Structure formats: C-alpha cells, structure tokens
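Coming up is one lone chain in structure tokens, specifically the form predicted on its own.
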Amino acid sequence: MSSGSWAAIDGLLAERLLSPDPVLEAVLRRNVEACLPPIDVSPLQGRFLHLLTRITHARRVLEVGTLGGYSTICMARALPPEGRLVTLELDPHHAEVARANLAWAGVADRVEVRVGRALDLLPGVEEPIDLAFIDADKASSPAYLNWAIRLSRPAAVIVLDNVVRGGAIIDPARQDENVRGVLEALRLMGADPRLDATALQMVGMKGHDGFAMALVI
C-alpha cells in the first residue's frame, strides 16, 4: 500500500472520528503562512493526546517541543479548569507563533511557553507532572526520558513521539544522531524498573513513524 493511500485512510478515519475543528485547520494554516516546518501531530494524533489528557484526568502536563502549538492545544483544551500545561520550545519564532496561536484558540490562561533549550528549562519544571509529551530534538530523547521520569507522579503517562523514523530504526546505514537518540531511550524506557512501557507504529498522513507509551510506577 502506498504513503497516498494510508493518507486517503488517515482522511477517511477523521472524517468519521472527528467533528470539523475550523480552530485547528486555522492554527495549521497560521503555522505555514509564519514558515514553520509542516511537521505538527496529524489531527488522529492531536485527538490521541486530548483523549489521553482525559483519560489520565492529567492537572499538570508537560510538553517538550511546542512549535506553533498545534498538539498544545489539544491537550490544553482538555484540562480541568485549575489544569495547567508547561511547554518548551528552544525557537524564539515558534514561540511567539505557538502563543499566538494559544490565545486565539482561547487556552492561553492554562498554558505557559517557555522559550530556551529544554535541558537548561527542564529543572524549573514545578512537579508533579501528570503527562508528559516529548516531541523535540530526538538525539536529546533519553535526556528528556530521564526529566520527564523525574518530574512524573506515580501512575503519570510519558510519550514519546516519533520513535520509527520511517523505518530508520532498523537500518544501520540511516542510523544519524537522531535514530541513535531514539534507540536509546527506547531502551531506557524497556529497561527502567519505573516504567511500563510500549510502543506503536503508525502509517498515515506523517508517513511511517509511530509512538512509545510509558506508565510511571
């Protein structure tokens, strides 16, 4: 089967899923015209992620790569009320993007950008966190493994996004820094006596790629 058709399916799939979301289509099309790089969650996975933030009743969440905060969103519209999502983005340009694109959709009161390199930002993270999203730089992944088990309460949710790379997990010879970084903290979270872990992966309109899940215990 080829990448058109398992984008026709992730279509077909939303428009039998998801509701229209104009806010979200608007955000992606905010996030072309201010020259991001197209590489937001696809709308199933933004929906993963709110599901997720609900189904773990997350307060505290904390994500690592805002962007132009198409997936913050997402979780963001999930929390409680008194519910607050910490996100970190090292680009100063995403940043004012992603904050404006939070205030329009009307979750600006419930999330905080922080702009810098996350391991320098990741220690002024307030804990107990209850879901953490790692979708920054891969080569940094088991770093941020590690803050985002530091940070968690028990029973907290950790995903990691991205952990296929088109297969290149498999192939010694696309092997970069990248590839390296994610093996890595796919054998961390295997080998951490605190995590239950797993991992899926996907085909879809982001191509080939999937997602490793992990409980704190």
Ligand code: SAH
The other form holds:
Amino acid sequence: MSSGSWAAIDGLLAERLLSPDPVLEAVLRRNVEACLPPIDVSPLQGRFLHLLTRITHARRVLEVGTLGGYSTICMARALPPEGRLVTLELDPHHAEVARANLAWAGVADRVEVRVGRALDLLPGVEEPIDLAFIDADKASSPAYLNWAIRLSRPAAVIVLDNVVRGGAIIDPARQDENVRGVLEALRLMGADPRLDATALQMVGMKGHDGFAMALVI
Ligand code: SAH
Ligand code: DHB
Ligand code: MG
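Right, the form predicted on its own is done, so what does the form predicted together with the ligand look like?
To see the whole picture, the full complex is given below, headed by that same chain.
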C-alpha cells in the first residue's frame, strides 16, 4: 500500500472514531496561517495522547516541543480541573501561536508554555511528572529522556515521537544527528533498568513513523 492509502485509511479511522472537533480543526488552520510547519501529531495520534492522559489519570504532564499546541490541547483536555501541563518551546513565534490556540481551546488555565531551549528549562520543571511527551529536536532526545526519568514519579509514562522517521533509523545513508539522537534514546530506553519500554511503528497521514513508550518503574 502507498502512503496515499495510509492517509486515506487515517481519514476513514478518524471519521469512524473521532467526533468532529471544530476547535482542533481551527487550531490546525491557524497553525498553517501562522506559517508553522505541519508536523503536529495527527488527529488519531492526538486522541491516543488524550486517552493515555486519561488512562494514567495524569495530573502533571510535561511536553517538550509545543509547536502550535495541538498535542498540548489533546492532553490538556484530559486533565482534571486541578491538573497542570508544562510545555517547553524554543521558538517564540510558535509559543505565541500556541498560547492563542490554548486560550481559544479553553485550556490556558491548565497549561504553561515556557519559552527557551528545553535543556535550559528542564532543570526548573517541578516534580513529579505523571506523563511526558517528548517531541522536540530529535538530536537531544536522549537528554530529554533522562530529564523525564529524573522528573517522573514511579509508574509515570514517557512517550517519544518520531522514532522511525520514515525508516531512516535503519538507513546508513540517513544517519544525521536526529537519527543518531533517536537511536541513542531507544538504546537508553532498552538499557535502563528503571524503564519498561516498547515502540510501535505507525503509518498514516504523517507518513511512516512511530512512538516509543516507557513505564518508569
Ligand atoms: N508536539 C507538537 C509538535 C512539536 S514540533 C504537536 O504535536 O502539536 C517540534 C517543536 O519543537 C517545534 O515547535 C520546535 O520549535 C521545538 N523545538 C526544537 N528545538 C527545541 C529545543 N531545543 N527546545 C525546545 N523546543 C524545541
Ligand atoms: C519533524 C518533527 C516532528 O516532531 C515531527 O512529528 C515530524 C517531523 C521534523 O523536524 O522534521
Ligand atoms: Mg513529532
């Protein structure tokens, strides 16, 4: 099957499983209008993050890589009223668009967008974290993973996006710093006795990629 079919199947699954969501649709339009790259999670992946937030009864969520806040909104909407999400974003324009989207989505009271290099901001993130979604520059994924482990309570869940990268992780010709970062993060996840980890390949409207996921023991 071609990537066109993957996208069409994503469309069918979304049509069958997801309720129409004018807020998230408007967020995607605003992100395009604001010239953000279209690298948000897909609607189905966003619903996965929403369900994971609910399944884990997460109250404190950490996100690394906000973009326009699409994944942020998916997780924030699953928080209880006293729940909090901190999301870290390098690009001030992305953060500004995200803040407007979060207000529009009605979750601004639960979400704090912090602007700067994630590696500079992570030492100031309050513990303990129940759920972390790591989705920023892939070269730094190993460092973000270590920070997420350090900030996690026992039984926290850590999710990494983009661990397959269209198959680049097995292609010697495509071993750039991002692929090396992903490969090292996967190695750490498997080797760390504090983590029980897996990864799932995905195809869909975002091409061929994957999530890695770990339970912090
Ligand atoms: N999670 C978002 C997509 C994030 S895209 C969603 O699914 O909707 C990756 C984001 O990480 C971009 O906005 C990029 O500006 C940001 N980023 C890149 N390097 C970063 C760094 N060093 N620190 C924090 N954010 C970074
Ligand atoms: C890229 C980053 C992402 O977080 C993503 O989901 C897809 C692509 C990128 O930097 O190309
Ligand atoms: Mg991503």
